[in-house]
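Only one chain comes next, encoded as structure tokens, the form predicted alone.
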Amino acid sequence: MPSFDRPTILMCPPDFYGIEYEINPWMSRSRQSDSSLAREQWAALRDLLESVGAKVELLEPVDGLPDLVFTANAGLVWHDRVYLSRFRHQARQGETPHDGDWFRAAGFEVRDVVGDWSFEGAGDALFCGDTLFAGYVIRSDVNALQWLGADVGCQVVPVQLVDDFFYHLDTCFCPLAPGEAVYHPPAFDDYGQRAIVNQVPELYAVAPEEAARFACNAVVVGRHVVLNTGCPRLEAELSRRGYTPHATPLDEFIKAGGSAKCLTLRLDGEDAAGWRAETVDGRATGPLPPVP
């Protein structure tokens, strides 16, 4: 069983990152990323996460898998178990064997989603308290997310995504703590908007122009929130709520439809996940000591 003494995040260096195909509206092979600048931005994100108390583990990059850098899509972590992604698009399906090898070597129990359903990991499955919010239709199938909730034994709230620019749940919904989140309402259908309002008592709706800067695609480490630049309203709201925002430029990754959260996978469980306070076989799994 993996053991963590502080918040631990999986990242993958962008050695082979680039816009080699088009599977979301952000991506255009005619608008390539600057590889040197992408490396600088990725390294600045890693350094910033380490400076707020996180430990960063590295997944080895693989030539021919440019989106392996977006480790949030590798799978969903629950205790010492990880549910591997089954990518909808063939261009990303080669990532899964490499992700699985890393998790096994790290001591995780690795599981596959049953059936023939698509599932794209923490991109579309986020805990807020004891509830698993599940984004579906664009990349993940609702049946996969319902099966996952049953296997874990938690409540699942499916929320349909309706805007291709916000194709994963983590592009438009960010749990901060149990019962608290930021979101972009127009990314969801009417039912999804009502479900989020009913389930999450403390909500903040980001401005459309900041949603387009991937404001919701943020990384929470204790009371620190790391996000892309260009989101001053959200930064002010986070400060008002007692969080410390840290902005770092990630425009080279927005060209592929990703930002801070997409580039990270929390291995010890997100701060907002209620299961971190539970135990498994008498062994404490969380919460870890708070990060100031």
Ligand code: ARG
Given for the second form:
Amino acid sequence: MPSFDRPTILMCPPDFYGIEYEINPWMSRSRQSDSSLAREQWAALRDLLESVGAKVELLEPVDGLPDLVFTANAGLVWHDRVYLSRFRHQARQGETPHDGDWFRAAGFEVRDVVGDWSFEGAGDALFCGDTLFAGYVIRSDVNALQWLGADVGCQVVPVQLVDDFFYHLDTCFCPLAPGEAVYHPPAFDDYGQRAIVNQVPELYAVAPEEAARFACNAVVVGRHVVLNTGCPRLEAELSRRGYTPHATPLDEFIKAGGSAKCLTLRLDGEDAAGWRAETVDGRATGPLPPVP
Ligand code: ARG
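The block above covers the form predicted alone; next, return the form predicted together with ligand ARG.
And the full complex, kicking off with our chain again.
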């Protein structure tokens, strides 16, 4: 069984990262990423996460799997269990066996979603308190998300994603703590917007131009929030709420439709997840490490 003594994040170095296919509107093979700049930006993100108290674990990069860097899509972690992704697009389906091997070696119980539904892991399934918010249609199927909620035994709030630029839930919704989140309302239909408003008492709607800078794709480590540059209004709001924002440039990854959150997978449970506060590996996880 995996055990964690501090916030632990899975990342994958961008050795084979590039824009080799187009499966979302951010990607264009004619707008290639600069590989040395991508390495620099990725390393700066890793260093920043470590500087705010996280431990970073590494998934080995694989030639021919350029999007393996986006570890948020490896699966959904719940306690010592991971539900592996089943990617919508064939271009990413080769990632799953590598993800599965990593999780098995790390001691996780590995489960597949039943049926032949698509499911893209923490990209589309995010806990806010005890509720699992589940983005569907573009990449994940609602049946997969409902099945998952039943298997975990938690309430699921399915929200339909309606804008191809915000094709994963983590591009337009970011839980900060139980009952607190930031989101980009136009990425959801009216029903989804109302469902979020009804479930999350402390909500902040990001400015549209900051949503386009992946403002919602932020990584929360305790009271620290790591995000892409170009989101000054969200940074100010986070400070007002008692968080410390840390901006770092991730433009090379935005070319593939991803930013800070997509490049990470929290292994001990997100701060906003209600189940995390209880125990990990049967032991109380205790308070987060002191703020540096
Ligand atoms: N190019 C990748 C894709 O389209 C980017 C994935 C971003 N990941 C995320 N969790 N939003 O699948």
